[in-house]
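Let's start with one chain on its own, the form predicted on its own, as C-alpha cells.
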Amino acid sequence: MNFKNFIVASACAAVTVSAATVYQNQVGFLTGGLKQIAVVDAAGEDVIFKDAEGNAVLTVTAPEAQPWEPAGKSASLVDFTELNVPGTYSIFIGDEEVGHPVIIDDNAYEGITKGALKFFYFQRASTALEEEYAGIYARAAGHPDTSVKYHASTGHETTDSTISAPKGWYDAGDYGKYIVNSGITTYTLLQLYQQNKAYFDTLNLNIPESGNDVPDILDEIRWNLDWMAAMQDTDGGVFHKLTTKQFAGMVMPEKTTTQRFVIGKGVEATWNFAAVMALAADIYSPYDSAFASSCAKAAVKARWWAYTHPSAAFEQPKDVGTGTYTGSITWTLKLWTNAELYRITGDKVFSDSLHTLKYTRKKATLQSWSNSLMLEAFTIATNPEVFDEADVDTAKALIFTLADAYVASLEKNGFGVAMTNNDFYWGSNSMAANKGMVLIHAYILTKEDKYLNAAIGLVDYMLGRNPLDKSYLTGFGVNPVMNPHHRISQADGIEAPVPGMLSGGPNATANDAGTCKQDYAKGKPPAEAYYDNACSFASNEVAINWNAPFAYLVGSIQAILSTGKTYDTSSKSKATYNDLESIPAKKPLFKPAAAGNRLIVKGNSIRLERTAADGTKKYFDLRGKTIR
C-alpha cells in the first residue's frame, strides 16, 4: 500500500464544515463495535447517516452538549453504535454534510494493528530495510553494532575491549537502543500476542521473516530480545544503553558514523531485563526451546545482579547527552521480576517477595518505564491459578481502581474520551494507549462492555475524536500528523513520514518553544497544545514505548470482537523451569507486609477485608461503610 497516495486520496474525502463541527475516528469503526462521534453547535438537532446511494440509514437526535474540560469545549456525544452494517456512510445535519466519511468494516482495526507494529519493523538497527518490506521507506542498514566500546560507567577496561550487541529497535526519534525503555514496550507487546495468540498467529506483517513456522509478532519482538541480550554482562548484570554519547542529527542511520558505546550498568535496567526475559522464556517454547532456557536463566542471573547490588543505579556520565531513563521505582520492578519468574518456576525463592507490599489504592499508578506495578498486577491477575488468592485479589484491586476512575471520567463528558487535565504532559497519546491497556485487562477479568467501550473511546481519540481534528497515528487518516520528530522520516526526502508512528500528542508543559520559535501550547487548551512540527520533540516526538500499548490497544479490541473471544485466565505457562542452576540457594531477606488487612474483590467492586485478632472477618467499601 502507498501511504503517501492513502493520505492525498483521503485529504481529497474530507468535507468543509461550517455550522456543526464533528470530530471522530477517521480510520474506521468495528462492526459490532461501540461507535460515536463528538458534535459541536448541533445539541438538539438529528444527525443523519446516509449510505453510498444517499439513503438515511439511521437518524439520531444530538443530547444536550457536555463539556471536555481539555478541549475547552462542550460537545453532544452521537451514539450510532446501532448501525452495524459494514460499509461507507456520510453525516448530515439537515441538508448540510459534515465531518468525514464513516467507515463500518469487521476488521476496521487490523490495518492500524499492523501500521504499529510495523513500525518496529522500521525502527530496526543493524540491517537494511529492503523495498519488499519496505516499499518506498527503504534504507541502507546503518549502526552494526558489532565492535561497541565500553564506557567508563561499565567499570570495564575502555581503551581495546570492545562490545557486539547488533540489533534492538531505535528508541525513538533518536538511535539510541535503551534497555529500560525497551523494558516496558517489549513486555506490551509480548502480552498482546499471549493474551490474543489464535489472532497473531496468522496476521502477517510483510517482513523478512514472514512465512517461517512463528508468528510475525514474535519475529519481531526476538529482534529487540536477541540485542537485549547481548546487553548483558558475565556477571549478570545489564547495560543500561547502547548510544554515541550526543545524539545524531537529522540525518539518516548509515550517515551516522559515531563510535557507539554502551553506557551504564544498574538495577533499573537489569530488573527490566529479567522480567521480560522471563516472559519471553514462556512464549518461545513452543517455538524455540534452547533459546528459551536461555532467556530463563538469563532472567535469574539477572534478577541476583540486582538483589546484590540494590545501590548500582544508574547515573548519566558528564560526557553523555542521550536519554537517560533514570527515576524508575525499583520496588516495583521486584515485584514485576519475581512475578514473572514465579509463573513459570513455581518456585517459592520467587513468590515470598510477593507478599512484602501492602496494598493500597494510593498505589494504583498507571504503568510506565518508571513504575512497573501494574504490569505486576496485569500478571497476577490474569494468572489466577498460579498465584496466591490474595495476590490475585490485591492485583485485581489495583486494576478496577483505575478501569472504574477512567469509565466515571466519562460522566457527562461530551468527547467520551477517559483523559482529564492532568494526562497532557510528554507523551500524553501513551497516556491514552495506557489507560486503554488498563480498560481491557478489565475487560478481560469482568467481560462488562463499560471497560471495552471506554478503551474504544479512547482510540477514537487518537484517531481523531479530538479538538484538533488530527489522526495521531502516521499514515492513517483525513488528517494525519506529517512532520513528526523523527530523525528516519525528517531525512529520507519522502513527504509521507514512516507510517504507523504514534505521535507523543498534546503536552500542556510543553518546552521546546525555543527550539520552535513559538510557544504553541501558551493560551491553549492542554489537548490543543500540540504542534505538527518536527521541531516540537515535547508534542510530536515518536517512541517505542508509545507505539507498544497502541498496539496492544487496538490488537487486542480487533481481535477481541473479530475473534469472539477473550483471554482464557485459567490458562498456565506450558514452560515449566524448574531446574535452573543459577537460583541461588539463599533467599534475599524479606519483611512480609503485615497481616490483618487486605484489598479483595467480591462481585467485581473492591472490598478492604479486616481480620480481627480472634478470627472474624468484616468487610469494608472503599468509603468505610461496613458491608454486612
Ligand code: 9MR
The other form holds:
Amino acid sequence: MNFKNFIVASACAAVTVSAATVYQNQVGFLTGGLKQIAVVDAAGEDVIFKDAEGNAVLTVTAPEAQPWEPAGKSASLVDFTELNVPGTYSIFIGDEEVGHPVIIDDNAYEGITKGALKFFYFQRASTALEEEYAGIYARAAGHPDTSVKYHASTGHETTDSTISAPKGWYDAGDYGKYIVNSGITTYTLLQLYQQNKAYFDTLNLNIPESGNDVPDILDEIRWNLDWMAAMQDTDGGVFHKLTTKQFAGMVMPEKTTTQRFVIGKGVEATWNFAAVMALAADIYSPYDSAFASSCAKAAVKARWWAYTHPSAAFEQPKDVGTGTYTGSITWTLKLWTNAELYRITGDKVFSDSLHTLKYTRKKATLQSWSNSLMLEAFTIATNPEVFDEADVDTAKALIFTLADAYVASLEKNGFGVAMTNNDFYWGSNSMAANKGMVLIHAYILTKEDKYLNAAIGLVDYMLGRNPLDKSYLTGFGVNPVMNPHHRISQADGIEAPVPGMLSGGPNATANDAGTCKQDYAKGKPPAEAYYDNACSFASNEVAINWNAPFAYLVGSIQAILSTGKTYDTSSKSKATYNDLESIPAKKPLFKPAAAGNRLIVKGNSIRLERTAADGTKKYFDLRGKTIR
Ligand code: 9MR
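Alternate state requested, the form predicted together with the ligand (shown: the form predicted on its own):
Every component of the complex follows; first up is the chain already shown.
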C-alpha cells in the first residue's frame, strides 16, 4: 500500500458508510412547494440537510420503505417541505454525503419553463436560427416549404402544382410537420398562456419577436399557427401532414432537400385544426384582430368539411413511411371543436352538437394526440360562465375521475410518483406531463394542495426522482439525457444536445430493440426500460407533444406559486364571433361528395358550390339548404 492509499483507507475507516441511494429532482425545488426525495436502503436513518456553510438545518428520519412497482424497488419518501429558505443544500446520512445538491429557489421552475418553451424555437422550420437567440445552436434555415407538392392522397392533381406552407415546428426528432400532433400541442401551449396570463405576459424567451408587444409565448405559437393555416385546402378540409416520403437521415435540416409533399386530407387533421383555430381566435384577438377573425372563419370552414366528410379517415399511402398519426378517436375531436366554437360564438348550434354527441361522463381517458376527451373537459370546466351547468359538472367529473385516481396511486408509493406499470410505453414522459396537466386543472378548480403536490411529484420524477437517477430534460440537472433521437442534436457537431427537450422516456415495449440491436427492456422494471442512445426512437425521441405538457406543468406550477394567481375567467378575452355562419348538428341535406364540391367564402358568408356530372352548379348554405 502506498502512502496515498493508506490515507484514503484510514479516512474511510473513520466514517460511517451508508448504503443509501438517493433519487431526487436534480434541478430545483420551489420555495413554497412540496419537497421530497426517494431514498433506498435508509429506513430509520437520519437524513440531514446541511446549508452551504455545512450547518445541519434539518434532520428527517427516513420513514418505512414502500414499493413503487415500476421501479422494482422500495424507497423511503423523505419529506423536507419545511426547509423553505432559498439556497443550496447538501444531503448527509451519517457522515456521508449522498445524492446531489438540493436547490431551493422562488423561481426554481423558471429556467425549465423557458427552456421547455425555447425548444419550440429550436424546432422552427423555414428560418435560420441566429446566434443572438440560439447561441451555439445557431443553424442555417431548413425546409422553406414554399414549393411543396400535392401527394395523390390529397385528392389533388399531382402534376407540377405546388402549395406554399412554410414555418411550423418540426414534430420531433424528424423533420415532418403533422397537423394531428400540432392539435394537442398548440392547444396545450395556448391553455398555458390563457390560464397564467399574468406570468406569461412578461416572460422573455429571447426569440426574434421578443419586444414586439405580443407575449413571447404567443409569438412562438403563432409560428406554428401560420403553418397550420396554410394546410387548409380551399374546400375547408385540412391536409394531414407535410413531410418527405421517407424519413431523412441524421443530417442537419438544410442538408435534406428531398421533395416534400402535403399528404392526405382527412377528418383527424381537420377536427384538430378546427378546435385549435377556434381557441386561437379568442387568444389572439387583442393582438391581431384580423388574424383572429381569420382563425375563427377557418375553424368553422374546417368543421363544416369534417361534418360533411365523416368517412374521410387518413390512411398512410403505400409509398410513404413518415409518421402516421392515424386512429384518432374522432368523437372526442368533434366534442372538443364544438366546445371551442361554442365558447367563442355562443351559438346554440355548437352546444346542441355537444349534447347530440352525448357529452356525458364517458370513461375518462388521459389526453393524447389520439384522444381529446379531456381537452374539451378542460375548456368547459374552466369556463362555467359560458357553458351549461350540466356540461360543467360533466367536465369536472371527468377531471376528478382521473385526478383522484392519480392522487390515490400515491398511497404507500415510495417514490411519490403517480405512474403505474401501464404508463410505460412510447412517450411515457408525456403520460407523466399530461397527468400533471389534469392535476393542475383539479387544483385550479378546488385549490386543494393534494392535486398540486401530486403534480410536483411528476415534475420531480422527470427531473431525476426515478430509478435511473436521470433528468429527462436535456441541458438540465446533474445527469441529463445526452443522446436523444433528434436529428439536429446528432448532426450539429456539438456534444451536448439542444437544451430543453423532454425525452420520450422509459418504454417497456422497446419497439426499437431491433434497430438498436439491444433489448433495453429485457429483465428491467418498466421505469428502467430506457436507452440514452440516438438509435432509440421509442424511448429517447423528443417531440412537441411531450414538451408542451411539460412546459404547461412546470410553467403553471411556477406561475401558481410565484404569482399566487390561477385561472381567472374575468381576464378572458371578450372577443366574440357572432358573424360566422354556423352549421347544423345534423347531417346536411345534400349528399356529401368529395369531388365537385367547393366552399366559397366571401366576407362572412360561406356557401357550398356543388358541380354535378353534367357541369351544372348548385349552391347551398351551410345548413344544406339550396340557395339557388
Ligand atoms: O408519439 C407517437 C406514438 O404515440 C406512436 O406510438 C408512435 C408510432 O406510431 O409514433 C409517435 O409519434 C412519432 C411520429 O409518428 C413521427 N414523429 C416522431 C413521433 C415521436 O416518436
